[in-house]
Amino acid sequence: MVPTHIRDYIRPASVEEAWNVLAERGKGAKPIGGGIDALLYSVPETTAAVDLTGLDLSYVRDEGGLAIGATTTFTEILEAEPARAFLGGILVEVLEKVASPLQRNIATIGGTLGSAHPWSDVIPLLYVLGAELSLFDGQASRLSMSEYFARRVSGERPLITEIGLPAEGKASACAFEEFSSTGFDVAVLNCAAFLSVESGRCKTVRISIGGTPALATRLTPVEEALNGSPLDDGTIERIAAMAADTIDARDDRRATAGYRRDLTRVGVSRCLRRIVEQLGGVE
């Protein structure tokens, strides 16, 4: 049993009083969707869990692009229609890999974004997708990816409410690579990889890579390298040489730097050569 100092189990009726309480509690609530974090890393202080679960908040909608409420498991997500047919079922794709079956169950995508580890599958492939965050802090805003992640690192805790998936347009496509020992392992390295395509040239190009074992974060030197190239057999090497020698990796107890450095270059290749196929080639 693992154990908790949860003692309170808050269940609000809105957005506004979820965020209320949290704000009056500071460290000692805790929001809650699936749980997960709640029950592996629970601290002395928190002893409140907010359970978030009420607020209408899980959802897949077909918006142009995609919107997906924070409180939508991993399973929900899986199933839904709209998630399964956007852009190439990326989302499915990636999704299945993630965790095991019954984690998925209650796993959600808004605890995803908000927990405290850097280990996810999932941030890296929302990132190339260009996902933009709802939130509420006592006002709603609209954020991106990098700007969220900013006021975390701040100390900032915004209420997550959904994530927004732009539509892509057909000469798009997006590919996801991640190193692990087994299916159900966290990932010693994960990327993933979008690019659309005009005149045979490379337009709009997002390259995230996660488990460095840092929180995911765009490549942006890389990405305005290729941004305007062809995406020939030349340029895929020399762009995921270039990924390799960007990242920051850093050795821990599951691999040393060098290697992560190795599989950045192998993913970036392959989730390059893999939109090439998802295109039909790119002339």
Ligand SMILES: Cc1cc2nc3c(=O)[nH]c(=O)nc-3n(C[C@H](O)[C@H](O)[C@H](O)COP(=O)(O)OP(=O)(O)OC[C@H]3O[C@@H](n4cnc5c(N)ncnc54)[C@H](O)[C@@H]3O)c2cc1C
The other form holds:
Amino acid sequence: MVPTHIRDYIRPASVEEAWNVLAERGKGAKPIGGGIDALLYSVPETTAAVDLTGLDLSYVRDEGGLAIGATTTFTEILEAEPARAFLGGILVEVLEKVASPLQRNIATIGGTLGSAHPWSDVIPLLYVLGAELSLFDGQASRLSMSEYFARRVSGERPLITEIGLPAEGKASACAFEEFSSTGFDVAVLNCAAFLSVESGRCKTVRISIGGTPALATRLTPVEEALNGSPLDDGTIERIAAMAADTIDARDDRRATAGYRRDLTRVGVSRCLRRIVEQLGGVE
Ligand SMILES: Cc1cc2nc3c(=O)[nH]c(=O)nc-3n(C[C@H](O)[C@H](O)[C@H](O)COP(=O)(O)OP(=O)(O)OC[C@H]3O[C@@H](n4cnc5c(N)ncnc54)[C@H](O)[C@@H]3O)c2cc1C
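Now that the form predicted on its own has been shown, please provide the structure of the form predicted in complex with the named molecule.
What follows is the whole complex; the chain from before opens it.
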């Protein structure tokens, strides 16, 4: 259902033009990728939809790592060979669980970041893949995920133009675990982990938990505790317990804080064990 307060449909031909319209209209205009959330949650002051799909930002490119244009839909990513091949197929594993096939035909990766749902499956995954975001707010910049979300907290809403995923070496792997009531429900909690290994020890470690019920973040103290260790059973259980203690767990209508801590322990343990399997051992 299109909200009746949206009266103007604007389809700019360049990122600069899109930004100028948004800057000029303020709350009166909203950028839309697929439009699923932008229209669902728009406020009555918003009277214009600024469609970003004419900006030539729908692509998946193998540039050593991956470059994904902000208006690329989940289906387009799932069908792109470089994305399918990336890091053991982790993008396919996660994205094909997002919503329904019809929604994946519409939903864009930029829109998912713009919505910043706490239960998003995509945000923890992008965190652990070390994603960098190309942005435009009158001038172009490139920020890490943490830097981007910090800017949002201060009220800024730059346009996202591209998501960059760095190339990863052979001795690296990623795993994801989602906990939800049914396959279609959004997550009660989700968990993503990435590891690279050198001489039998964890080198680059990234762990992110989403739906605590707050927006996903990296668990930096837990990552630091794992860095430099082998990944044996004892270490996995110690790290999983530490993650459960570290998260900002709270109650909401989906789950209690205690249940979320239990899920975190199980999720981190499962992710690390799957990574060990993929790497053929880390000891
Ligand atoms: C029924 C349902 C089930 C769902 N299930 C899941 C699920 O299982 N897992 C999951 O992770 N998600 C799920 N989602 C969320 C879904 O992934 C998002 O609704 C979708 O990704 C939004 O994409 P969009 O392109 O339609 O965004 P839009 O609605 O176009 O935009 C969303 C927000 O981002 C802003 N925006 C859009 N593009 C940009 C840009 N390039 N730069 C800056 N801001 C931008 C918009 O102004 C708006 O505020 C579900 C949603 C629904 C409705």
